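First, one chain by itself in structure tokens, the form predicted alone.
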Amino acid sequence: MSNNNLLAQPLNLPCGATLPNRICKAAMTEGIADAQLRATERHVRLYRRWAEGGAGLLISGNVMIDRRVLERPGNVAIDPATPDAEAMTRLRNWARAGTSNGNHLWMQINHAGRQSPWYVTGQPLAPSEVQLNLMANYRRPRALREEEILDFIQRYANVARTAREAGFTGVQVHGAHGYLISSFLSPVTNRRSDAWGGSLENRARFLLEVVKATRAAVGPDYPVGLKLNSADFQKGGFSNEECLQVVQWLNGSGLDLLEVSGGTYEQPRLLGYTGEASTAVDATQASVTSSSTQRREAYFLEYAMAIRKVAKMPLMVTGGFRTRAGMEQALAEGSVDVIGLARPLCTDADVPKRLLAGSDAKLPDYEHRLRLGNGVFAPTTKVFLFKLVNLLGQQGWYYQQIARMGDGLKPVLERGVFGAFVRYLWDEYTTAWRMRRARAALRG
């Protein structure tokens, strides 16, 4: 291994923990919990495989603080605060497998907020009653009462405490992509007139209190990370300028790693897509682009460079990295401290191992062929629906690879985007049906 291989350099975190290298398997929703929303043997097999792949840090998919409001069927949920003995055993098995190669495994903690589909949630909960209008998949949320907000702050902290007790080596609070914390930050979805809405200081209060409570719950020597939108890319939404101010407020909160991301379900920039034109912010208003932007691989690297100027904690960017040269450049110029990889590890878990050995081979990338049509269309509603089929089909394709890895099987690369879309819908609805039957049995 070359001495100048920046990817192989360890990273000392502010809390005193050390990541063995600069590659992170970023969070991806797994959807493989059992009907009682507990971890399973599929988590054990999946995360042992990713640990063997060589990344210094693995971050789990969403672990929910509220089993009533899920991101999708098959989420793990830790609610109430103290899991029973069987649930704790399952979490410990997951943590043990996910750290089996001397690497870190952090639990991502989340609440879906208004972005919880109707087939898993009877009543979404959000800062305000602003409905997500997307394929008629989401019900109007109920606005949270203040006592519920205070309860949720403690739930994040309690899940973090449980993660530490179970053997996870850190946690990441999910504050991006339009979920609950993110929706508090955005004026589009937070229309409250109390202490939790209005000014940016009030809209950021929930996030800052969650981070504060989480740090207090796990102590000063345990890694706490945060995923935060650089911008929502949505008209009237959380802006890059507001993000920079929030990062300054976070500087004194004891964060160990800030992952820079962006977008919501309406504007899924995290997946490389622009949503409906009527809600999108013009690129010249949304970004901090420079003349080199188009040459960069990562979706949010330019935003990370701007955040770097105000942030005192280490930074991570996920999305778009496909070459070792691009990753090394981002590290060398100081834009980021950790490289996040997601989709490439769904089809080849050994990508980090090869990168650390100095491989210059391009990472696996199937997005170019997982599309219907040639991608050049006029901006009409029909085209947006066409984009949704592409988007959900691509997501479903990768979800299916994750599930196969959890079953100890090899990926199936031949399935096209339409077949993946149909299978995605089938899997989501049947998993939700099994969950409902299990809940009914428990009530009975």
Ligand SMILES: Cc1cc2nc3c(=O)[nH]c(=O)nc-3n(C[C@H](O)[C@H](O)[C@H](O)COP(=O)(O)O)c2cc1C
Second form
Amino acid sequence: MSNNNLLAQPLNLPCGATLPNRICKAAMTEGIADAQLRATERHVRLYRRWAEGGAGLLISGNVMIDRRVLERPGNVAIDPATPDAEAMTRLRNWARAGTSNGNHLWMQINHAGRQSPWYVTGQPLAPSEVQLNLMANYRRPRALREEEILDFIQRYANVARTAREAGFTGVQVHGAHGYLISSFLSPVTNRRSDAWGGSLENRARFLLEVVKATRAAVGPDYPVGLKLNSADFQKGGFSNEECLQVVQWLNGSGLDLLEVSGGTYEQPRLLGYTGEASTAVDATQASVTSSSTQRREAYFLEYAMAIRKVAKMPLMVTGGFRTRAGMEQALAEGSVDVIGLARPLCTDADVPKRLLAGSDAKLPDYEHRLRLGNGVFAPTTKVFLFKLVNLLGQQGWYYQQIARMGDGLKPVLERGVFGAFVRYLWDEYTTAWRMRRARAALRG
Ligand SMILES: Cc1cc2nc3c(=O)[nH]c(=O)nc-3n(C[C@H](O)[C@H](O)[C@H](O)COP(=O)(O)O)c2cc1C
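Output the form predicted together with the ligand next; the form predicted alone has already been displayed.
After this comes the whole thing, all chains and molecules, with the earlier chain placed first.
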């Protein structure tokens, strides 16, 4: 047990709201919406459980602004931006359960952009027609017309207004991980020659306009956060220097919390994979530790420290925090204000409660076990199928724990990566198929 209690200290945000402590459950896509892309009882159960776990801030999985371009089957979408009474009641129930412990629940708002798989999307939409070449899962996107860009800016804002009306206590704009906003920032995926592409100022315009419109929609006294890549870690992509410049432009935009993350589907650094791999599948086999990661369990902390020097808003870092000592150190040295945790809360919702009570026990960490042959194949294999199973199986394993919590069940820790992979394929495709049928029936 430690006497140090920095994690338990409240944080006053610029808008006037207060987070009761410094632990945040970071966004994790749930995939448990109904066929009309509305929140369900499973959201209510899941978020009540996470609220009981003690984190001061819960951030929802990404809620989509465009029902045509989902991140995965089972996303909640708020489109049209003013939902009908039933959809609104469901959002209210979700918000009530997710704030039941006096904690905050913020809605993460997103557009998947080009990272929308073929089985949920007729046609991905993106700044430019740059296709994501990953496991043949993504179609060539269509480049957005200017009137669509302007419409999307308003959609982020309108969804934020809806979140406030439904009882969510804040919103987070998703500007990271290669989705729409992030793909505008990157010269690799944004090849436009109009006011929305080219110079950094033009590439950042979409993000800055979204944040401005969102703030205007919810008013000055409501938390607005942003998740931003410290870098894309991709040759020619959004760089750390560019990130530092964008943060300075964001300083005047009234953000309450900037969450630092990094990477895209092609370079999934958000999950701690490093190396020079050119695709996500290769990256799963690359080293999971760089020298700075070895020193610091949280792999974006070094970037956060550089961002801290130019940022005027509170900062949060997510990715790799697994010990209380690592979290306390990050808070004590002033690198961050809030600690983001994701995967550990899929298998043990009470992690925050124990940390706040002073427990020094290491957090659950299944990532290193979740590899074919318990890691036997992982570091050396060049076999595409094994790599594929490791990547999707691991992600699927966490999806499955989240869905089980939504059903009020305990996690299945003994499920291996291959079992999780098979289950992942089954769940994704059958959910997508059920949703397509339900939508067709509605149209009929
Ligand atoms: C199952 C799963 C779903 C995720 N979904 C989202 C998401 O919807 N939005 C987002 O910004 N990040 C998402 N992430 C990334 C996490 O928020 C977080 O950045 C990442 O898992 C690293 O944190 P950790 O080491 O504490 O797990 C997801 C991660 C996992 C494992």
